[in-house]
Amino acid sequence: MLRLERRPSDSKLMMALSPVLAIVLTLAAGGTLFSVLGHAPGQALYTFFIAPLTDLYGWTELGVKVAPLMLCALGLNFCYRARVWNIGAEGQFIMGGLGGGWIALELMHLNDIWILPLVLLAGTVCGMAWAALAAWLKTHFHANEVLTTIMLNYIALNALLYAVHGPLMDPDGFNFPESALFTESVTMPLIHEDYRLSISLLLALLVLAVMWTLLTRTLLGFQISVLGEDEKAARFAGFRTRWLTWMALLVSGALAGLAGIAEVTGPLGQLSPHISPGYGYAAIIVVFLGRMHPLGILFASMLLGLTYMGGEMVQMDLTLPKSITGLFQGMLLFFLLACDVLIGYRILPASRQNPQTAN
């Protein structure tokens, strides 16, 4: 048998190594899974993780997935650093898309340069408002934010379904639950006309730089970190903890809302029941995998973005269900949490005890 022994201090090496280890374990488990399903594991893993990126088009498609993931994750990161467990990026994303999309449908026949920024702003504000609900419930009623944000996700999804089946349905759409297609004036400009990649990726990279500065160079970032490390210390230092909780959720909601409206006015081009393939949930994994650091989040969102493309690829090439994406994402988070134990603990054989380190 093995036993855990507390390290004198957390291992920085393991902190960095754990995600790598988790990825290796996920690949091993994924390979095993493929071979159980009767596919050569090497070939299948190649199809899942490498084949999508063998041409420029693949890389631009990865950018399409990375932008929303990164925006959601950068916001969640802000919350998680403060130990505010916002699981609601999915709902905030949907409300951003829905609210902004509604404004877009109202204004899209005008042909002004300020329409798109206005639509983006509307989406951002809607996402923020949805998160504000959770903040209000937490600070005024002490309601657990994990449960309230999850419930708000389901409510947002139903609101979207209601809208596309009812008031926002395209009158000329043969009764499909979809809105009318957006016009040019409410569509995100593309980076290059041959690809679907829009300027939302640039926006996400800009946000990354801002968040990095915010976290490491400002008082707010410092206060958020202190609140997460030790709430009592934060109170003692006179930080307004309520206000910080609000800030964490508002920033997070705003970014998820922006991701939502950028997705709707970008690659999707209309409202439909499936505006998010679970970006809000995948972003949670991105934050943990990215070690709650902006740069780590960049790489982690590339990997998670790749799992969406890999899922589509194995569906086409190996006729496996696309839902294998969720399976890989879940395994990744599981292995990561298991490997993270090594940050605080050493694993030793149970029989041998070292009296010097046992305290």
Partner chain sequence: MDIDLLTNILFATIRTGTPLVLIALGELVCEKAGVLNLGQEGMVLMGAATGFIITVVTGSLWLGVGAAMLAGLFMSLLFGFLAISLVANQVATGLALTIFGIGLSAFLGTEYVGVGIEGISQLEIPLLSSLPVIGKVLFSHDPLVYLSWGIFAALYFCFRRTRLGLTIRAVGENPESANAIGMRVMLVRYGAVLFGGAMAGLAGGYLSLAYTPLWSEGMSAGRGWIALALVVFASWKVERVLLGAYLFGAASIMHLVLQGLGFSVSPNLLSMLPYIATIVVLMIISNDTIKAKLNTPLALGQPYRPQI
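Could the form predicted alone be shown next, to go alongside the form predicted in complex with the partner chain?
Left out here are the partners and the other molecules; the chain alone remains.
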């Protein structure tokens, strides 16, 4: 039997290198997996991680994946700094896309310049409202936000399925479960007409700068950090902890909702049952891989976005299931958590006692 014993102090160098070590271990495990599946590890890893970025189109497609991941992750980062464990970015993403998409369908016959901002605002508000349910349950009934936000994810997904199979289905769509295609007035402008990349990436970079400033240069950011470090200290300092909990969840929900409506009005161009390939869940990995720092989140979003592209490449070139994307993401999270645990704790035999404890 083994037990974990807390180390006297964590190595700052090793904590910084933990994501790098996790990536290396993921590559090693992924190579082994490809070998077991009958593919040359080097060639398979090249197909997964390098081949998608060998031309300009691949880099623009990476930007398409990075934008929603970064928006969701920046919101979750705000929550996690307050030790409010929102696992519901996926549901908030879906509700943002659904609510904003419904408004887009209602107004897309208009050509006014204010229509698209209104649609984006509607999606943001819907994501915020979905997160508000978890905030209300937590602050009024002390419900665990991990459980409530996970359950709200499934409710949001079923709401989307109902909408695209029912009231929002395109009457001219040959009974496919999807809405009508959005018109140009409610579609995010493209950065270049030859690629799918829209200005949502620029929006995500702007949000990154705002959140970085908010967390490091404002009183609200300081209060959020204090709440995350010690709730009792935050109360002793006179901070309104209930209000800060609401704020953390509302900001997180708003950014996930914005990501959802930006995806629907961007590369998708309509509502469908699969508006998210799991961005809300992958964003959790992005936050911890990026060490809860805005700049780290940017690079982690690029890596996780690459896993989505790599999954598509190995599906086409190696005839492997697309679900290998989730497998790589899961391995990355597993190795990251394992590295963090071993940096903070050492493994000892269960029979061996700490001398200080024995005395």
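Note that the rigid core is defined as the largest set of C-alphas that superpose within 1.5 Å between two forms. Computed from a predicted structure; not experimentally measured. Positions refer to the first chain, counted from 1.
Residue 342: CA moves 2 Å or more between the two forms after rigid-core fitting. Comparison between the two forms places the CA of residue 9 2.8 angstrom away from its other position, after core fitting.
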